[in-house]
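One chain follows as structure tokens, the form predicted alone.
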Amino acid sequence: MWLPFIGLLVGILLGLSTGIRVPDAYTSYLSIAVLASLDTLFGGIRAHLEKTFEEKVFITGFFSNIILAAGLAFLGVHLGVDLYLAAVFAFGVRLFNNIAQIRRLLLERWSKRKKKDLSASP
């Protein structure tokens, strides 16, 4: 479970320390890629907490989300329509939903552990 957080931390540190600038023309692609990555990350954490995590689903979901989102952004640029906003909305809703489910699962575990500790103490 800690591997995605370590990867995220390493990515953030590399991004901040290298000083690489993304051209303005590609900012919509980068924002979509970051949202797709975060959606996949939190979906994986949720699946892990629910004990339904599968590596193949995680990896294929990661790449298919990024390809679909980049494709929408690319098509939108060529059509003159901000289609990437559809992906931003979809990933944003899923991201908040996954975070809410993770919070509920963690609170449920915490309250079960607390009840167990109280019943075990004399």
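Think of the rigid core as the biggest set of C-alphas that the two forms share within 1.5 Å after superposition. This structure is a prediction, so every number in the text was calculated from the model and none was measured. Positions refer to the first chain, counted from 1. What changes on going to the form predicted together with the partner chain:
- Once both forms are fitted on their rigid core, the CA atom of Leu9 lies 2 Å or more apart between these two forms.
- Once the cores line up, the CA of Val22 ends up 2 angstroms or more apart between these two forms.
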The other form holds:
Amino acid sequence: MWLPFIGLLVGILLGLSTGIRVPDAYTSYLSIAVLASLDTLFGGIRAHLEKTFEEKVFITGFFSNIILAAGLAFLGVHLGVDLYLAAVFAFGVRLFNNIAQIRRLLLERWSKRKKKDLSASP
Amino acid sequence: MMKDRMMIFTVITTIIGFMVAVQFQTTKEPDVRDTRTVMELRQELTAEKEKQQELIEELATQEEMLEQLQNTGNVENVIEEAINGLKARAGLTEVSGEGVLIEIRPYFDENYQGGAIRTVPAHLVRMLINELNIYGAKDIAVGSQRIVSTTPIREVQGVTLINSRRMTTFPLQVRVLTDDPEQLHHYMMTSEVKEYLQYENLEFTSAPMTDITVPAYDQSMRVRYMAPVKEES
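The form predicted together with the partner chain is what I want next, because the block you gave corresponds to the form predicted alone; please supply it.
First the chain shown before, then all remaining chains and molecules of the complex.
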């Protein structure tokens, strides 16, 4: 359960210690990639809780979302349209939806467990 | 099965963590790139070389003084000489020699409709002094005020103050000492500041002089941000 958090920490430490910097022009791509990956991650957590998780869908979704988002931002820059805003909007809405759904699922589980405990205790 | 899933999540969170850290670093400390051209670099190199040359010369004079101090029994004379030299360099003594006399006076043509001209604008005085320094001026006095390294040139209620003294008399005389008065005169007659003065209805004349006297700085020097060095025994 704690493994993903450790992974996150390791990733952050790795990123900070290597000191890699992206050129200024590409920061928007990276930020959108981060957003896309967060969206996929929360989607995965939600699917895991709903017991509809599929590894292949998750992994392909992760990479294709990142590439799609960065590609969209790139296209936007070259067309002179802020297309990355579309990606930000779409991912943002989905991120919130996913988090809300995760919260509901967790609350449901928690109340179920409580009920079980109450019926088992007397 | 569950273990595999956790591994996948771990890998994904690691990647996310890495990306977040990189993004954080990028936005936190933008890399300041050196965008100077070869020309600018050369200029800087030349300036640094000049500075080095000055330092070397300074070192030579200091060493010479040290030698004098070590060889002569009369230390007082040497010290006094050094102090006098420093005073002269700081602008605390009256100096004379060959130089250029610049006179700034109002200039009206028949179509002039503005009000009276009371003073030379401070930014033009500053510009003039900068140009004089660029073209090799050694000592400068504006009016009766000696320009030293701390001289303030300000504008207060439309009147230019130099060393906190009002500069309202015309013609405003600028006395400049230089090694080559003829050349400085020619530089000044073609300088940009002449043009700028014309926009303000002022004109200047410059004349090379064989003997010109620049007064001493008559106020007490205020030295800030400096402290005597305590010699280690």
